[in-house]
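A lone chain, given as C-alpha cells: the form predicted on its own.
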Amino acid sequence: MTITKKTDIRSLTLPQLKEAFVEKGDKAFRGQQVYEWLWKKSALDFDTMTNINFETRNWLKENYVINAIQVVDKQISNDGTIKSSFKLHDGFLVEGVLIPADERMTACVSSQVGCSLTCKFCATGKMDRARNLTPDEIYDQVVIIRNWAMHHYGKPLTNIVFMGMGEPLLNYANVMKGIEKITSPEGLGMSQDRITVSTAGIAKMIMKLADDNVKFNLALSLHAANDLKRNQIMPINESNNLKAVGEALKYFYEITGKRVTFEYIAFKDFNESLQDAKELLTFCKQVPSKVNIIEYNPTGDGEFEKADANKIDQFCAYLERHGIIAKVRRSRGKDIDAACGQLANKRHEEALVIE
C-alpha cells in the first residue's frame, strides 16, 4: 500500500493554490477563498471553511495538511508577561512571549529552532540550531499571541519583535515571507512600522535588508561596543566586527531612512562602566539611533549576573546627557522561565530524561 505524503497547503502561493483548483476541474476563485481562510481568518481546520462545499473540503483533507503549531506550556508572570513553548509539527519546540506594557501589547516571536550563534549569555545559544522556522510557523506564533492579548487583556496586539529563539537574518527568506503574511491586506494587515527584526550583527544581511528597502524596524543586539569584549560574549563578532557592522548600519540608514535601535544588556562587572558608556556613545553616533539598556534575566548557569540598578541608571543618564535617546528596560517575567530559550530548553531536557 502506497501512502502519499500530503502537501502543507500553506506552503503554496496564491497562484499555485488557484492552479491546483483549476487542475481539479474547479474554479480558480476557490483557491482565493481557501487562501483567505488560511491567512486572513487564520483557519487551522478545513471544516471551518464554511463557504467551501463538503465535497471540496474532503478533497482538501485528502490532499493537504495544515501544519499548525500547538501550545505546549504556558506561564503567566505576576507582571502580566505570558510565555509559552510551542510544539511544531515535527516535535521541535520554540518560544513566544506576550509583553504587556501600558497601551502596548508586544509579541516576541522565534525564527529558528535553537541557534547557531552561541552567544554566551543566552539560553538559546546552548541549543544547537535544528532548523529554520517556516513562514506559517512564524505567522502562527503571532496569531496565538494576538489571541492572548485579547483574551487576557481585552486589547489588540500592537507590536511584534523578532527577538525570540534564533537569528532572523540567518532565516532571511522565511522571515520576510512570514512578515508579508502578517502585514499584507490578504493576511493579518498589521503595519510594518510596528515590527522590529533584531540581529546579532550579520553585516551582509543588514545590507540586504537595505537593498530590499524594508519598511520594518531594525535592532542590533550589541551588548558591548568594543571588539575585545564583544568577541568574548558573541562569537559572531569575530567574523562581523563592529567596523563591518557599523558600515552596514550606515548603509541601511542611507537607503531606508530608519533609525536603528541598539539593544544593550548590562552585565555586572563586564560592560556597565563609564568607559563602556563612552564606547557605546561613540558607536551610536554613526547613525541616528536609540538605545535600550536591558536588565539581564539570568539563565540559571551563574556565568553572568545582572548589573546593579544604580549603575544601569548612571549608564543611561550618561548617554542621555550626550544626546542619545536611551531607556532602561526592566526585566520582565522574573518569576517564570523568561530568559530567551529557557523554557524550550527546559522542556527539551525533560523530554530527553523521559526518553
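Bear in mind that the values here come from a model prediction, so they are computed numbers and not experimental data. Residue numbers count along the first chain shown, from 1. Here, rigid core means the biggest group of C-alpha atoms that superpose within 1.5 Å across both forms. What changes on going to the form predicted in complex with S-adenosyl-L-homocysteine:
The two rigid parts differ in orientation between these two forms, with the smaller turned by 14° against the larger.
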Second form
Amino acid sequence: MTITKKTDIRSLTLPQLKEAFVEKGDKAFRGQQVYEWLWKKSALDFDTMTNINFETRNWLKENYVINAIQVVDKQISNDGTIKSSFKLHDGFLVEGVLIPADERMTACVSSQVGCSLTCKFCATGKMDRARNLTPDEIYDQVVIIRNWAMHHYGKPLTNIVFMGMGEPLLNYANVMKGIEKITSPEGLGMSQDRITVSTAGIAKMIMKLADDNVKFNLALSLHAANDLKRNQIMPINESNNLKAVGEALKYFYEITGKRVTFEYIAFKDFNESLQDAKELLTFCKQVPSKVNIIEYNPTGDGEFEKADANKIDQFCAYLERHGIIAKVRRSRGKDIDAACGQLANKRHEEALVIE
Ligand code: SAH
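Alternate state requested, the form predicted in complex with S-adenosyl-L-homocysteine (shown: the form predicted on its own):
Zooming out: every chain and molecule, the one shown earlier first.
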C-alpha cells in the first residue's frame, strides 16, 4: 500500500488552488470558493463547505488536509483578559491572549513553540524551542482572538503584539509572511501601524527589519541597560550585547523612522535603583523611543521579586524628568497565568506524549 502525503491546502495561494481545480478538470471558480471557506469563513473541515458538492469534497479529503489551529482551553480572567491554548496539527500547544482595555482590543500571539533564549525570568524560557510556527498558525491565532473581541466585547481587534511564546526574530520569514497576510486586503486588512514585534535583541535581525523597511513597530525587551546585569538574566546578551543592539536600533530608526519601545521589567534589588535609571536613560537616548516599565509577574521559581510600587514610580519619574516618555504597565490576566512571561502551557508535556 502506498501512502501519499496529503498537502496542507492552506499552504496554497489562491492562484495555486485555482490551478489545482483546473488540472482536475473543474472550474477555477471552485478554487476561489474553497479559498473563501478556508480564509474568510475559517473552515476546519471540508464537510462544512456546503456549496461544494459531495464528490468534490471527497476529492479534497483524499488529497488535502486543513492544518488549522484549534482552541483547546479558554479561560477568562477577572479583569476580562482571555487566554487560550491553541493545539497545532501535530499536537504541540502554544498560547494566545486577548487584552481588553477601554477602546483597545489587543491580541498577544506566539511565534514559536517554546523558546530557545532561556531568559531567566520568563516561563516560556524554561521550555525548549520545539519548532517555529508557520505563517498560517500565526494568522489563525489573530483570527480567533479577533473573533473573541467581537463576540465577548462587541469590538474590533485594534492591536497585535508578538509578545506570546517564542522569539519572533528567530522565526523571521514566517512572522513576516504571517504579518503580510494579517495586513493584506485578502486577509484581515489590518494596519501595520497597529502591530508590534517584540524581541529580546537579535542585532542582525533588527538590521534586517530595517533593510526590509518594515512598517510595523518594534519593541526591545531590555530589562537591564548594563551588560553585566543583562548577561545574568538574558543569555542572548552574551552574543548580542548592548552596543551591538544599540547600533542595530540606530540603523533601524535611520531607515524606518520608527520610534522604538523599550520594555523594562522592574526587579526588586536588581535593576530599579537610580544608577540603573541613569544607565537606562543613556541607552534610550540613542534613538527616539519610549519606555514601558513592566511589573514582574512571578513564574513560580522564587528567583525574582517584583519591585516596590514606589520605587517603580520614582524610577519612571526620573526618566520623565529627563525627557523620556515612560509609562508603568500594570499586569493583566495574572489569575489565569496570561500575563507577560507566564505563557508556558502546563499541559505541554502531556500534548507531546499524546501525539
Ligand atoms: N521573545 C520576545 C517576545 C516574548 S516576551 C521578547 O523577548 O521580547 C514578551 C515580553 O514579556 C517581553 O518584554 C518579556 O521580557 C516579558 N516578560 C517575560 N517574562 C516576564 C515576567 N515574568 N514578568 C513580566 N514580563 C515578562
